[in-house]
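What follows is one chain in structure tokens, specifically the form predicted on its own.
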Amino acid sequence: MQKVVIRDVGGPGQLKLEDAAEPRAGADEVLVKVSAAGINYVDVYQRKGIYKLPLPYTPGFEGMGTITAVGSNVKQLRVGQQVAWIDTLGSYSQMLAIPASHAIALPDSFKAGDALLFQGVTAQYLMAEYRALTAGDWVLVHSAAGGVGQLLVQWAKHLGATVVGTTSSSQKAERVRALGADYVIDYSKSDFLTEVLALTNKRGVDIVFDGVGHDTFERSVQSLARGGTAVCYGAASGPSPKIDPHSLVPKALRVAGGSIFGYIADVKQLQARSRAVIEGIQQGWLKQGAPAAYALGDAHRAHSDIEGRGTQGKLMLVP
């Protein structure tokens, strides 16, 4: 079989396709033929060495595929069953052994657009953990045309909130409006803080979901209404600046940080959050969209594209 290997940190050129021995399923594992491997920005951070992993390694935490073998202790899964995973490193590969407890059973009808769950579960924990959204709340979603951003827009609208999305182009803005956003700000043309305060008559928004970091987070906090919360869940532009806690006091603001891995470390949470996403897709109000597909050997090109911020929605490798 073949898999992508990173032997040193650096640019996209570090992603090399190599031959490898086929893995075997341990007693508590299942062996999966990978049909799609999700690409996420955390993969970029790891490749660059911002998030350090022992070298060499095969990247990718997320994928979907078909079980080809089950370990001797595995009872709840079967050969031929379609499963997904979102927390097992090594997904940029043709075959992968994963813990059976971490395999997420999928409906037979699910294709890659439905089954790659990393962004969906990220959106789920962001929506569930920081504010109980209700009709009348205002939500600001940065990078609203991105994989997580698109899902946050839909989820917030499903709960009745007024949604403001930011994007970097008119083409992306059209996509965000089509998903249901009430207002879209092209931050390449105007300052999102000024626009948000104008839209809300200087009140501000109740919650901000910020995966951009350095370039936006300080102004995200400034865009909050009294009692609002700014959630930093990524750093696409670099680490967020430090926030003085005393600056939050006058308006009783809150700043929070989140990572999907902190919210799926417990297997029961992993499975429950995944089910919530699957149910939203089955009910029709949550649409993940068809991912942009790259061949396994083009992982370097996919990383270049996602870093260039010229993509919309999900990217995947097809072994």
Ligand SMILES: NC(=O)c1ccc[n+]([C@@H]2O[C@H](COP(=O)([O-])OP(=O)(O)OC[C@H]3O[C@@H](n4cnc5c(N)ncnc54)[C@H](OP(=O)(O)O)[C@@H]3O)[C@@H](O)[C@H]2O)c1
The other form holds:
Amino acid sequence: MQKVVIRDVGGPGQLKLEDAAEPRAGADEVLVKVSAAGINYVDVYQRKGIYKLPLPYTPGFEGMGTITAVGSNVKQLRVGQQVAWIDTLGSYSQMLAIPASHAIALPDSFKAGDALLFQGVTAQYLMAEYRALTAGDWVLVHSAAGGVGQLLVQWAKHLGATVVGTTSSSQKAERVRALGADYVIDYSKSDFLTEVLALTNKRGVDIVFDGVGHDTFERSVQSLARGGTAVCYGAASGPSPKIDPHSLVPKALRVAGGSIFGYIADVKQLQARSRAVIEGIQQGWLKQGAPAAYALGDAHRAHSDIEGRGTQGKLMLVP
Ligand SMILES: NC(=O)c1ccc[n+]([C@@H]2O[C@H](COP(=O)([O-])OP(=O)(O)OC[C@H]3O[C@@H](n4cnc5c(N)ncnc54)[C@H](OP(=O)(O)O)[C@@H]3O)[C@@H](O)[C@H]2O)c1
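Please move on to the form predicted in complex with the ligand, as the form predicted on its own is already shown.
Expanding to the full complex; the earlier chain stays at the top.
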């Protein structure tokens, strides 16, 4: 079988396809033939060495596929069943052994790419943990045409909020509008803070989801209404600047941060949050759209594309 291996940190060229021995399922694991491996921005941070992993390693936390073998202790899963996973490093591979308790059972009708759940579960915890959104709330979603961004827009609209999305091109803006966003700002051309204050009659938004970081976070906090919350969950443009807590006092603002790994560390939470995403997909209000597909050997191209801001929505490798 083949898998992608990173032997040294650096540019996309570090993603190399190699032959490897097929893994075996341990007693509490299942062996999966991978039908799709998801690409996430965190894979880029790790490849560059911003988040450090022991070398060499095979990237990728998420995927979906069909079980080909079950370990001797595994009772709840069977060969032939379709599962997804979001916390097993090594997913850029044709075959992968995953802990059975972390395998997320999928409806048989799901096709490759329908249920790559990492970004969906991210959107789920971001929606669930920081504010109980209701109609009347204003939400600002940065990089709204991105993988997580598209799902946040749909989820916030589903909950009845008014949604403002930011993105960097007219093509991406069209996509964000089609997902139901009420307003879209091209933050590469105009100052989103000025625009948000104009749209809200100087009131500001109740919550902002910021995965961009350096270029936006300070103004994200400034775009909040009284009692609002700015959630930092990523750093696509680099780490956010420090925020002085005293600057939060006059308008009773909150600054929060979160990582998916903290919210799925407990297997019950992992399964419950994943089920919430699958239900949204099945009910039809949450759509990931057909992911942009790349061959396993083209992982370097997928990384160049996501880093180059040229992508919209989900990216996947099809091994
Ligand atoms: N904390 C968590 O639990 C968690 C989980 C998943 C993802 N994340 C974070 O969420 C963010 C989105 O992840 P994703 O996988 O869905 O990626 P993505 O949004 O599909 O891709 C990144 C997007 O960031 C925007 N961006 C803004 N400035 C950028 C810059 N200087 N360089 C590159 N991109 C820039 C681009 O959108 P525009 O062109 O529209 O600006 C780009 O398309 C990332 O920061 C990621 O680390 C966090």
